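Take a look at this single chain, the form predicted alone, given in structure tokens.
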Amino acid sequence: MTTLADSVAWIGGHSVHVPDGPVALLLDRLGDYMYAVSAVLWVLVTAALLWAVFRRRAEGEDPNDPARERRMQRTVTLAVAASAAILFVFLFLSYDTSRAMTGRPAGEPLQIRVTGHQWWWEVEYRDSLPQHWATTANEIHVPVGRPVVFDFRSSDVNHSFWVPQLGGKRDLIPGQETSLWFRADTAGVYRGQCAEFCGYQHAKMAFEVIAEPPPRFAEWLVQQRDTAATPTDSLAQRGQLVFVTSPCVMCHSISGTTAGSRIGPDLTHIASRRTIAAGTLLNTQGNLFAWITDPQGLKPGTRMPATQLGPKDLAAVVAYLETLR
């Protein structure tokens, strides 16, 4: 049951208004300045309309008299070049967050690139020494207080990366390359989703930013540049066994085996992750199993079929995947 505190908690992990970084806080600045003053400017409005509707004409009063029109043509006159002006100040406010968000940030950002796929996200920690990447999938670690560049590409459709507490968004379109910086300034889950419609399943392309402390991200790091761990129990070696040798090899890839697919996410430290199918699903045996069973009954129109392994295959291959830390 989801409590008021749950609500809360939910809204705050998601929201524009509760920035954990300099880019979102950037943006939640702008957005402060643009509710306040159309708060005053709906006030005032209001108050003329109201004040218009209400005002009771004086006795003897000509409504044609030219004074009076000259002091309506002043007051909207005014009233046009205030709005101006507010707007002027507003493109300039809009271009200078714009500008501290596109360009590079001070000091050694780490560099991430992320592809977009329908619907789920390619993770890319590249290194000068090729043996040194490392590939993950939905889940994007960085430590805390260095800033990270993204590099952005599609491999089909539109895409937009969006994390509301860290920065703002940027599209990811076919053929092109873009780019955006954040830093995460406090440790914590935040969740990320893309924002631009991009087909059926569009609503469960999710992503999770985990910010640790640099020491901790190092580990994680090391931990993911590292071959799949091999089986050491009967169960998951027979699991190893029919993931090689069974469709699966076709779309998938796990370091150190000859799976080596990159049409779906990559499956080498798949039991670290916290969360499966982009977000769906919490990372569990129950959900693996009903994930691996039936995928388009849990997202219908995703890539994945249906996998045809009778009930011992699959809780090998299910056994196996849970080795894979």
Contents of the next structure:
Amino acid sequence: MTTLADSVAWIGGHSVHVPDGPVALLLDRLGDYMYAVSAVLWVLVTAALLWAVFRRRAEGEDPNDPARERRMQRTVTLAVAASAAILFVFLFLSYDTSRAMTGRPAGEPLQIRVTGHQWWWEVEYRDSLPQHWATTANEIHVPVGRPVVFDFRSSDVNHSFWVPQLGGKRDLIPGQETSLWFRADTAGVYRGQCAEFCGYQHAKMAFEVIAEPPPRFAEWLVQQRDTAATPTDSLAQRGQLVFVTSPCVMCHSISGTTAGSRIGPDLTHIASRRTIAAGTLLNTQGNLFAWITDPQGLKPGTRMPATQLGPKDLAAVVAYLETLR
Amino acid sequence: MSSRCPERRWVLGAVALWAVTLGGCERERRGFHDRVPGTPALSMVRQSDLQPGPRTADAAVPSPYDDNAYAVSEGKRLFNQYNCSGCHFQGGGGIGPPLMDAEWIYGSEPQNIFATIVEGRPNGMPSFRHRIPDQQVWQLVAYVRSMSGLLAKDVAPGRSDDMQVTAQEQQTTKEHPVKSAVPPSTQRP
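Could you output the structure for the form predicted in complex with the partner chain, given that the previous block was the form predicted alone?
Now the full complex is given, and it begins with the chain already shown.
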């Protein structure tokens, strides 16, 4: 039962039919309009087809009557003209919608840089002061009611950024910058997903957009800018030592320690995130153990190699990661 | 016979084409859980011809990935991500020795390269023991060997994900490795 409830809640955070914010509303309206018009046309076309199939020629009707032929010609011409007109209306409406979506939003937007990697999302909040930069992964916090402008990059192959409930899709293309904006008007958690096939674990390349009231967002950002917490209890201290002397440091960084590699997700505030491995697992103690021990079993092909740590070292590393709020 | 029923030619052609395309299926296995020979198995690897007493036989350690294109491409990715190219550049050498030529100070056999990465070498090569997992070291070994054409052409990488700076490993002519007879310490002052 819980799984059913969970999946329903999950669909609630991932549906184009429950739009939030101006961009998603525009798209939803366009979609609804196209759907309604197409449904009416489908009914009409099907009715015409059925009528043609079941109609019988009247007694004494001449199939070669030129007047009849002209009538039929007129009907077909009208139908073709109507189709073309409807398609032009669709064209104009989608042009208008994409224009409204791609322009720069009014007000002072928040800038977020998102980089696609196989198979996770790097999220950077940049600032004119470099010491105010914050880096996180697979989780995008945004303030409610303020437009957010994303600029996208890719480090390897094409990806596509898509949050169904908040706005359109945009491809992340290596060597090219793309951008997109949206605004969340309701606080909540919105699920996002890579929408361009990008390799083996494309399906497990998800993220969450967490829309919060502006004061809470500001608080979160300040906390994310901080260097990592220094562990106080002995287990976590040992965990820190194990972390910086193990293969972890080849890919991950934790600010304030010697771990500074930028290949994998930044772990400075990993304990504050809801999921690990790009939305694959909830961020729980058990899942951290599982992920460090056997990432290839949970997400085959992921760039994270299995790390061979002794049980005590593993427990220490997990304890340390859990202090990184 | 064939002139009497030309359809038969088409059928045979289609079957032949189908058989050829089948060859593309399951070309190789992508090993995510491979058990590879680890560091302990390599503790006796000989790095030089110089040794006291009579010559002992080389311990043969099979390279798990010399025939696996996926592993070699992973090696290529890791070569840049782990900053091997920081010293060896794209194999042409600079701060560290070149990797695309025939000269191997510490041996060209897979186990020699493995030991070089894991143990480190004098004059700059750091030890990556407990830093790079064994499986990834073997992937790097296979890639490094592809740089001088020591792998089959259908295994060596055929394109780069980033801007191309050297000829593709696939197009590299095969070098014939020579072990340097000069003591390593005198090679790089």
